[in-house]
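This document opens with one chain alone, in structure tokens, the form predicted alone.
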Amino acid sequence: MGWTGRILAGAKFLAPLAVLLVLWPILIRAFNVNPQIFPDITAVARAGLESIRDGSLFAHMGASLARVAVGTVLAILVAVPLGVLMGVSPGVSAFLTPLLRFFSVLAGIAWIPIATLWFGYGFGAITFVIFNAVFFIVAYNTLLGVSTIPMQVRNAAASLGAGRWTMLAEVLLPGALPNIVTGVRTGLGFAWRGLIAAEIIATNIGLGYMIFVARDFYRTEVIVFGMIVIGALWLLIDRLLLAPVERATIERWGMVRSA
């Protein structure tokens, strides 16, 4: 896709958000909404500028992004080897697949109460929640990726003298990589939601904490601004980082040709 196509695609993606920004002040004034119920766009803008000036926004963003990064990296480091092991061992797969399906339903927010009991309130508990949100999805997607590699390909590599490490590095991981990247992208979506929920309960810094404290002082403009920041950050991470990596991976190792 050329630059013109990318610009048009970006404009099409942002158009609904632009319409929402235009309708926001019109509807607030038309229905005379109480600012404590929902703020005007100018109040939200002032709250955003205030948080930028005093540096609190960057502190909250930094804390949230650090937790997501650490929890996600730890989950990938554990989930990918486990998924590969399940993919090459029918016995291990048969034993662990039901557990993965069971715990994948509980991953993320459901772990917050027990995470605070195990790790206390702070970085450890929230990182554990993010780990759970990403781990099960990545492990299962890795299993699917390895399982879809034809046995003819594996046998051909083995007949050419590929040992275990060569088979892993040149056949199994490349073949499973599109599924792994898709799993990471999906898992991060759940992790981001789990992060915000955990920060409301288990810490004193972060974007979730920022909007939770604002509620106590009826500062709806800070709440809405925090929601905008959370959504914008996820869109930037997903559209500028995860989606291109997923596309490039599928083009390199999958069945899709580059445009």
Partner chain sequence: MNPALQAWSLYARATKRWPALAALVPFIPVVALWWIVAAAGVFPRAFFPSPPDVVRSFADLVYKGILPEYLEDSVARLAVGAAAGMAIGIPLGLLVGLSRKAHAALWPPLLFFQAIGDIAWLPILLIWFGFGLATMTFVIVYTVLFPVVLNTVLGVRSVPVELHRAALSLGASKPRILWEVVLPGALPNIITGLRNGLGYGWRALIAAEMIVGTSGVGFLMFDARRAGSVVEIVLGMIVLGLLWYIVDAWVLAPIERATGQRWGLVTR
Given for the second form:
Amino acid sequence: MGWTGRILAGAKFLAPLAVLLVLWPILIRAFNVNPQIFPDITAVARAGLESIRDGSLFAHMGASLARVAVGTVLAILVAVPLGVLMGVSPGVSAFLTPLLRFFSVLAGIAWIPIATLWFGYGFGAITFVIFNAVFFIVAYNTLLGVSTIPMQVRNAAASLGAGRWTMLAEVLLPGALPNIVTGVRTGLGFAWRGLIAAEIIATNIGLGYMIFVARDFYRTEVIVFGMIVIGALWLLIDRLLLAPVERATIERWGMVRSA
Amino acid sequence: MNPALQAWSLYARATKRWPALAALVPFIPVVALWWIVAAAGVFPRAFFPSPPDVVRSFADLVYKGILPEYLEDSVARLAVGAAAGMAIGIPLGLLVGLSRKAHAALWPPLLFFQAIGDIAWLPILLIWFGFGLATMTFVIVYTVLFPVVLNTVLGVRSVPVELHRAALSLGASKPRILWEVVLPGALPNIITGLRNGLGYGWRALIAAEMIVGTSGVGFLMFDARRAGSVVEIVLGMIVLGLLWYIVDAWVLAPIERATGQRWGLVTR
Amino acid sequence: MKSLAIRNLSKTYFDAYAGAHVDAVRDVSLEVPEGEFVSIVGPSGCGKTTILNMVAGFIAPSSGEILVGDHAVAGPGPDRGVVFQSFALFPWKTVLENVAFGPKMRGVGKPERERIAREFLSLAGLSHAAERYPNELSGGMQQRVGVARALANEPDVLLMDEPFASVDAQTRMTLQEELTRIWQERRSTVLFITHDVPEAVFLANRVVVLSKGRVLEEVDIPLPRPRRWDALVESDDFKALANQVLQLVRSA
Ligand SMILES: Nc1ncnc2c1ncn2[C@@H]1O[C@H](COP(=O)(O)OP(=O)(O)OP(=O)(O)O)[C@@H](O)[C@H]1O
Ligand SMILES: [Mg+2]
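Can you switch from the form predicted alone and show the form predicted in complex with its partner chain instead?
Next comes the full complex, this chain leading.
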């Protein structure tokens, strides 16, 4: 596809969203909606501009993104080596799979109460929740990825003279990579929701806090602005960061994917 | 043979015979370790209860009838949310998957609204509906809906054009094709969507119960947090894990085995 | 059973990728009288599938017309049965349900359509596999189901697009012999597409050689029936005809 084609596709994608943007103020006026129920687009824009001017938007965004980044990076750094280690032996991986599945089911939000007890309200608890959401799912997927690398491939590598570290770097990690990436994407999906929930409950800064506090004053324009920021940030993270990486690994390896 | 290996091979044979064992035995060392750490008093008891404490609190809450009642509330909310999410999501997914026009108009907003995570809706929902059932139901339906729609679309589009053609040249009408070809062809994806949707919906429910709830497992845990009772929090987490395990093993997995896997559409 | 007539058929694709028009089929005319078996051969990309898809009604011609009996083709329909190279069986239906699909769409009741399906399954030698799912069958068996499914709907014309291309050589020969047997029993009007010259000659009453979207030549195949491979490979008539067609295809 040439660049004209790409622009055309982009325009086609944005057109329905533009229609929504146009309909929004028209509907608000037509039904004379109380701004305490749903804000007009101009109010939302004003709230957005104001939060940019007084810097509060960047403070909240920064806090949220920092928590996600720290929690996720830590989780990946621990989970991937652990997953590889556990996946090397079929017996060990079969034994540990139910444990990891149990904990990845709990990943994220379910840890909020105990995390806030252990770490108190604030950065620690929220980062812990995110770490948790990503860690178990990535570890489980890494384990799955390593243990599904066919024995023949490992034997082939060994018979070609691969030592322990070459095996790790050339066979096990690349072989598990598609699963790892999928795990990160799923885990981050849970982590992002967990973040918003945790920020509603357990802090005084962050996007979740921003929209929840606005509720106390019926400032729907701040809430809606916050929702748009949350949605747009996730779209950016998911579509620009995670999806391309996943596509690059998965499609190269000819595996199935789901939405 | 050395005894460790012998024990291992015994275990391997036993789990082959009773697969449920393979899911349970790995928890024994974890619980044992937990017990030892708790008994050794490394952490204060109030922060780190031991397994018997949790069992006692389980018995206590069951006896008082609180746990069964809360569990029922949570499961009922999830079931209603899942049913409504599918009732809206599957037809919508079929429409978007089959009609080019519907796809052009609805796909971008679907992606956008999916990105605004369910929980971010809570503040405005609280303004609209107040603290109560309507808010929670909205959140769950919203959460289940998107994975179901998006995966249904994917499923519809993954049905090979040859199957449409085969059905047409065997005399099938459009509605018959929907029922006989499109729906079964998309079914494995629809189930994947339901699985993801329940996974998200489940967490959203817990969050909603914590933030707005007056009952439910999430509320139980958060209420315990307010009272500083770690035992009940841990109990709640275990209940949540078990519950999902049951839904997965007794509801989702059998459906998957009977459909996509039997038909050879999904390999496992 | 009805005749098939193709008159001045053309198809021009627009290739969006290359930004150019492709004349896939140019002014093809062809008559298949009632009960005749006609094969179309030609090199890859000469327009065979395009012709068959137009006859089946899956794609619309750019110009020309197609008649089944005296009815003009306007879209897919049960009067033309199609056997696909990829088998195109419904994975979620058992073999029996696949074969009973056409009668079911006609509103035939369950006992009756299962009786019909069993009849055609036994014709295809598959009675024992009725309750299995397609993914539990070998490729050769799947294609037998594909043929039985098309026949069970009693079409006026049977259309087959390289139906045996994706099975192994042994199975292919068996399937070809079975197809001639079934054809002799039922005398369907058949349009059969292949790029395998011996296959085309073995099966057909007449072979049409296609080249770059045009009919190059038609060759009558007056070999006696029933045809069997062990007899025909020795036969000079068969060799001569196959050679003649092969030369045409190579010059195409
Ligand atoms: N949808 C399409 N769009 C553009 N061009 C097409 C399309 N389908 C087929 N063509 C072109 O039309 C020509 C004829 O294609 P067709 O599939 O009919 O060939 P064929 O004889 O069946 O070949 P094969 O033996 O490989 O199956 C080819 O050049 C092909 O590239
Ligand atoms: Mg072809």
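This one's a predicted model, so the numbers in the text were calculated from it and none came from an experiment. Numbering follows the first chain given and starts at 1. The term rigid core refers to the maximal set of C-alpha atoms that superpose within 1.5 Å between the two forms.
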Is the C-alpha displacement of Gly91 equal to or greater than 2 Å between the two forms once the rigid core has been superposed? yes
Please say whether, between the two forms, the C-alpha of Ala30 moves by 2 Å or more once the core is aligned. yes
Tell me, please, whether between the two forms the C-alpha of Leu17 is shifted by 2 Å or more, with the rigid core used for superposition. yes
